[in-house]
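Shown here is one chain on its own, the form predicted alone, set out as structure tokens.
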Amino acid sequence: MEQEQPKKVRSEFIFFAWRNAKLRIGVSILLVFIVFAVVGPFLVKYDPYEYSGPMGAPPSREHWFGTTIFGQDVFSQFALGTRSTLTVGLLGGCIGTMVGILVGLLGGYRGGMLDEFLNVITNIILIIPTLAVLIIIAAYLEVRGILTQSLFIGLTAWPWAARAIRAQTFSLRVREFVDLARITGRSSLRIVLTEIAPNMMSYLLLVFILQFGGAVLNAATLDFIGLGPTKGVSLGLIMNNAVLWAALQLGMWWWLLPPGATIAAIVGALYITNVGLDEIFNPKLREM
């Protein structure tokens, strides 16, 4: 009986997950981003900087997303801008999702000094406009890569997370399954680890989206005021360039409408499959 609890939990979210139009449509618009992201640098002929062709060109079979004013093939630098802007999104989500986890379990499970002491820390670091520190932090570094502008915007993104966290835990550990497991002698690692998170995995699932989309319109944010990657290409950093050199005057919208309009749908596409497992795991919200 007990393995067919897991195998029954397993087949009823397939079948609302197959069922949720919402999902569907936001695992789809991903998965496609992913897979470009994945494949597409393999698709590009040309140095993303290189002057390849004329100035200013349409997309053509030579250059299918055209060239910018200088003559740079807008495909390569696409291609290469998506997977550095999902790459900086995933890891900043991650980052994030995991100090918000460990802040919020440790203190919504100890309580007491540790919880208050963790508490504090998440409220002033939760009342410092993140963008501002963001826009601080790069300004003053000479050099920056996709690491650590992925870094800094996981620890400056985790104190929402940490608090949602942290009230969940709260309201499991009085729950009657982890009393018994403090009555066997558990520690209180392993009670955190194999009582109280796996209960709360599809409320995790969700936090890491909206991590993921956060990072995303952050690193976005900072590499088309100029702060973005020392080196290297973003979508970001391709609407800086667009946007300081006059695209959208000089009626050259394939430089600025396709990295613009990528963000917008992995962020839409994030937005949506959050909705979409809510609905699946609140039974509340399902479509019958």
The other form holds:
Amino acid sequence: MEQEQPKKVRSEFIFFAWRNAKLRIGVSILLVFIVFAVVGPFLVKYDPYEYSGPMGAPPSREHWFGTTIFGQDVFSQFALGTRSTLTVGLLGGCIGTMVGILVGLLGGYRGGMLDEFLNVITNIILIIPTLAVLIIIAAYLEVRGILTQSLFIGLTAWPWAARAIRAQTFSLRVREFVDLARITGRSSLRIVLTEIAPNMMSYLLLVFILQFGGAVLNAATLDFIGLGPTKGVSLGLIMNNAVLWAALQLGMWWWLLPPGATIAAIVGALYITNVGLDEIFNPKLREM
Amino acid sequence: MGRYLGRKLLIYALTFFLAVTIDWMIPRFMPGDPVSLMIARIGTRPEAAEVLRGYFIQAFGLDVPLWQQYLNFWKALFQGDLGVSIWLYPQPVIKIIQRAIPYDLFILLPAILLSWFAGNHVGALAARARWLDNTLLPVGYLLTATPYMWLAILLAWSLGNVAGVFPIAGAYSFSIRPHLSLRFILDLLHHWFLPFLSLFLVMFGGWAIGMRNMIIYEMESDYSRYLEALGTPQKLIRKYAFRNAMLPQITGLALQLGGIVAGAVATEVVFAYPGIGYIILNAVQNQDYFLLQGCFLFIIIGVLLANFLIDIVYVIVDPRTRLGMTGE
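Moving on from the form predicted alone, kindly provide the form predicted together with the partner chain as a structure.
Full assembly next; the chain just shown is listed first.
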């Protein structure tokens, strides 16, 4: 009997997951882009910054997404850019979620002065616009890589996650099973890890997805202002170049539209997945 | 009420203090040396570079001990001295920012207020009309997921470039000098419309979805069920639900300010609209650190002021805060 329980829960999860159209759509779109980010760069025929074709040519068989005003292949830039954009989202999302979990769990479970202190810090950082801080940090970095970018994005994005997780922890720590665990003399760390965290797993997944989307958008905005990676390509950087070199005035839509559309699709798919998962985890929201 | 606002003010004061400290710290403690970077950028003969280095060190105030640098930074700040721009040398940073701020307010205030107002009402409508709900949800999610600059690019390309209905750069035509006349005002509005629209649309999606979800949540709550059981007309229950759902939307506005700043920066870059965002772009391209730091401070001050305004509105709207029943 005890063996049976978790198995049943899992199959129920898969059952509702499969029935949920939002989740299906969101996850499929995401998968398409993830596969493209992995495979795409191998399909590329040119170096992203190589002057490989006619200048400012519309899409053709030779250049699938046309060329930039300098004759660089947009598809090559696009394929590599999608990869780096997803990488920043993944890393930045992970870091943001981790810090958020740490601060939220710690403050929420311990309470008292520590919580008071962490809460004030969280509230302060919550007010400061993330992008403003990122701009000023990035401007002073001489060499910017994808890793440093994700690191800074993650380190500035955690406050709302910490706040939400803290609130969840607050409501969980007064439950009876937590009291029972405390009576048995377990250490705080073990109680947090084995009693509280598993009950928030679904919630943490949602937090991660939103952090992922936020990191992608933040990275795109930074790149777009010209504070992206100093070497390499990203979707925001393509847009930055396109706008700087008057692709708008010249009507070079093949240079302007694909990168932004991809970001919108990725972030949109993340949001839809989020709503879908929310409906699965929270039976109240399910449409029967 | 006093306690509520007092606590908020304390947080804002701490935030301002921290922001100024960050603004002071980053050029001094980041790896790399901005002074050499700027000199390398200008690229002159060695003897000229030495003179420049001396000037920059003095301009940054790097020739005194750290604690003194920090105090001087604050002192200069209160005198409105944010240094001299390199991009538009020798104009003081504060003058450049002062010129940009009206344009920011001109775009942001209408975009924020109108999108909030329209989003809330459309969201509330969607919660009760199935067909509207089915269109609003996908459109809303798509809008919130769209990067601000891309929607701006899309609008500029379709309405500006292809259709040719709206101009796509600047705040007014180059052929007109700013003066008070109907022609200039119309020209100003003509240039204003697209940046405004792109900000409006992205924000609108978020508000509408938020309101729709809140209304559904409120309609499920005990007081709605009780009213329903009493036979209260649906219209009245909706009205109560709407009022209760407004409160989180007001708090949400405060939380969204950071995102709005990012949106404004990106939009102004696309449309070359001469607000703070456009200045930041130029500061980045010219490695104008003083200007960048000045913009940072002004963004913080703007966000803090907006937060405080929202708090005051919240106190007016939610009587519980006035009676000291909620701390946060």
